[in-house]
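Below you'll find only one chain, the form predicted on its own, shown as structure tokens.
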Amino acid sequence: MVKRAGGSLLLSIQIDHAHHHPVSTQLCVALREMILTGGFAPGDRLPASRTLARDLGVSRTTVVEVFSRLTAEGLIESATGSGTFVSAVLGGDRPMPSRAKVAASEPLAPKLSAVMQEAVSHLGERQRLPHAPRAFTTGLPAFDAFPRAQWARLSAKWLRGSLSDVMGYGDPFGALNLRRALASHLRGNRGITCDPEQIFILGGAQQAFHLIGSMLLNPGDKVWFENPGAIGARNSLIASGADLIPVPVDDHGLCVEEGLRLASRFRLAFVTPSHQQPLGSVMSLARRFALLRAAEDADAWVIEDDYDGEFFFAGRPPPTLKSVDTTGRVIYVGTFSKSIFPALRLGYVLAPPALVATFQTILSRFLQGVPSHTQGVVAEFIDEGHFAVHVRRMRQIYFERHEALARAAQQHLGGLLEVVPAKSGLHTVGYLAPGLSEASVSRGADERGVTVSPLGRFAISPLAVSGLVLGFGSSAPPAIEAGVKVLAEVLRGQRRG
């Protein structure tokens, strides 16, 4: 068995230090429940005691005590020099989560050339922004910190496998080993209990949005969309014939009451609750429940785009909308573009039970799936524990780069750009001082080798503020500081002009 450096991410475990039950009891119950209900497979490696203690904010002594209790119960076993593993004797007799029950599928929406023509005309003359790793390009992870040697080893290992697996047609729903790895990861790290049957592997999140829109929308159906909001999802839904309703966003996320005022009967809602794209706010629990109630009343679906939820560095990550959904209306979309790298073009959909059969029908009849080699390597990357180690490392790196941006902004951008502190992800926003044009600043910065995205690019209807979206994930602190100095010069020149 390959030794896994850090073990699984178990951030969904909640420890209440004010609870009348001791911390050790809470942790023991949580781990026991995960093991007995399928969260771990026999032979899965648990995190090292020091790692788990650090992740959960408890003492290592507590974790060691819990491991001893679970060992005495026969649920886990230790191997000297290798770590702690789920007992192999649990192979076939433990209860497993129930399979997703599928309901009647929705009819396919027509795809007309007129719909696409309308989408193209709606997008106008907007040009694609540069995606070079320079300050302050958005949407790019830290290429310089990716474990290329491990990836190359896993890729070579996969290519030496069976010819059928390497060269043949893959499962249109996605490789089963990757779907199982994702189900385990989502349960432990994002607090989502699901079955591999509900997960479908696609060619990136944008393909997922387009597929969902084509599946559930008829031309003219009203869709709540965050304003400002994610450009890729917006374009995909427009191409599906959606009538996008721009719903404002504040510090608590999507303004549900305003959405109800604008369109109480809607077919679909799109949200980024863990890290609003692009403003960065986290949707409050009250707003999440209000959105779920509104969707239930309107018989609507909700797309949750969790594009960079892995990288919450301001304490414990907030729960996903999917993890609190009891209505079965949330369609959860994830991507590996930020957590691994975008060239994979690999994303996934976690479908609610009522839509599983619909996804199975569409994917089996109309799509051939994504490359099996890519899926196989990603599955190995997760199963061997490298993904968990990578996420932990990148979370720290992004925090350091965010802090470098905050320090440089405080020193050089005072009175020009108010940079908002971020809690997560790879970008933040800065609000421009009165009199400065975000389009002019963006053009001037690009001429100096710095990429800043105008906030207006993300908006469907005009915003009351002007600002810039600043990516910090792909640039090391020295490049960030140099970029801030250039941006300050551009801003001062624009203000004089």
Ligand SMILES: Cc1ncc(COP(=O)(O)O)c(C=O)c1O
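Between two forms, the rigid core is defined as the largest C-alpha subset superposing within 1.5 Å. Positions refer to the first chain, counted from 1. Since this is a predicted model, take the numbers as computed values, not measurements. What changes on going to the form predicted together with the named molecule:
- Core-superposed comparison between the two forms: the C-alpha position of residue 435 differs by less than 2 Å.
- With the core held fixed between the two forms, residue 337 has its Cα displaced by under 2 Å.
- In this overlay on the rigid core, residue 61 has a C-alpha that sits 2 Å or more away from its partner position between the two forms.
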Given for the second form:
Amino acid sequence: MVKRAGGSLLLSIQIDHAHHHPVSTQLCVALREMILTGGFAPGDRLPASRTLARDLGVSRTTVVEVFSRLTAEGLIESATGSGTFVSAVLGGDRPMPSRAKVAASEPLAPKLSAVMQEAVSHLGERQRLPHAPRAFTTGLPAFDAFPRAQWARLSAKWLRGSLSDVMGYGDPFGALNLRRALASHLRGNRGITCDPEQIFILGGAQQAFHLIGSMLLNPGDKVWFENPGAIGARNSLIASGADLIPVPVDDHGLCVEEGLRLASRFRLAFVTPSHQQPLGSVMSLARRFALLRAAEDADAWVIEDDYDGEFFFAGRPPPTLKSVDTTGRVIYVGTFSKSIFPALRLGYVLAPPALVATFQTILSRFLQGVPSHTQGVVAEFIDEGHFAVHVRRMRQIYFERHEALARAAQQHLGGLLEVVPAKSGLHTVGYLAPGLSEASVSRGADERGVTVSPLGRFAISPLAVSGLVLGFGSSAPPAIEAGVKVLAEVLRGQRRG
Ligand SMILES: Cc1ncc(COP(=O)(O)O)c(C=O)c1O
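Could you output the structure for the form predicted together with the named molecule, given that the previous block was the form predicted on its own?
Every chain and every other molecule in the complex is listed next, the one we just looked at coming first.
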């Protein structure tokens, strides 16, 4: 081994005794970085632990501990009597990859797959909107009304269960008690009769869209997609190589005739029949049957995204598409993001019989399920009846919040924003008066602490209307009223401007 001091280099190591990372971690990270980025050559000798400790003003024990960590990682090695050296294994014919070089140069341009490259460049400039629960953030349930104490109790109870349930690999298809609970929930509340075996638990509806896209689509396959439509599903399907066909939506839901005119040979259709995302219309029965017929003719699948179907507050909820599907082509996707809360990252697929074996293969071979704890607590929450009570209570709360929005809009937004009455869910839309721009209104509102989502964010081809999506689920009536007043000021200011 070459004997070189290498001592002076180490003076560049800065130890901050006030930092929240322990001194040993700081020293270990600094030495590791130097070794890996070529600050030392293989075979270089490190200063003696006593010397290094003195130079850096740290204890010798700390240095000895760090040396032993780096030795365990194989980065350095000790030779009795002659000192500590940078491991010779790091040498060889090729120079070490230099992180310093990478950091200083242009950001790496990774070679993505053609499909992902296309998706990333397609979606590149779109910003994520704030997700804080304030007026009129979309997609968030009423956090303030969630029974946290009950949840904490069930969570603690679950953790006291058997070690293998708490710590082991769970069922890759999802916990059976949750799948049973869901089958019974779907029968009782969504009119769907199914076998628990058809239900697969996933990390949110978003993972379901991604999985279905990668399972069923070849790059370039035509996918009917509501225009405007759901942002997350759109992104996932694009990332699976879909050629999205923007099918318009009206008061009766997806315009099937128009879809047929644009692309009668399609592979998949994505719809939100119970509460169109974002416009809010309910798909008529005639359109549902027309869609199923079109799918049958094209040998296509249909994704039904029933993201907030539990929250229909204007009379009886419409049937799900799945409940009238006689073709076996509807893949039903549900989520707990609205009915419980989104941090759970819990959703599910109800697969038609023809796809059950495929889901089983994919989930058991390529994925290993989602956290057992979350599933266990949700299953108990449903089984003990809290879910039903919660949903019933939330439905009333969303009704009241919607009323608060409608009242305030009538008082303050006349001639500026036409807020459409909603029948269901946690959001509605408002159409902007001519001359007002979605983008500048939403920027102006954001500066005043109010989030509105431009309708254009949901578009996959230009829309004839201009408007804002307004969430009312996450704010109590006083905050909604205050938000409407702010929005009115922003709109008036923009109109004057
Ligand atoms: C249309 C639509 N579907 C599904 C979801 C739920 O997705 P996830 O279960 O991944 O949270 C959302 C979330 O806002 C949504 O807007």
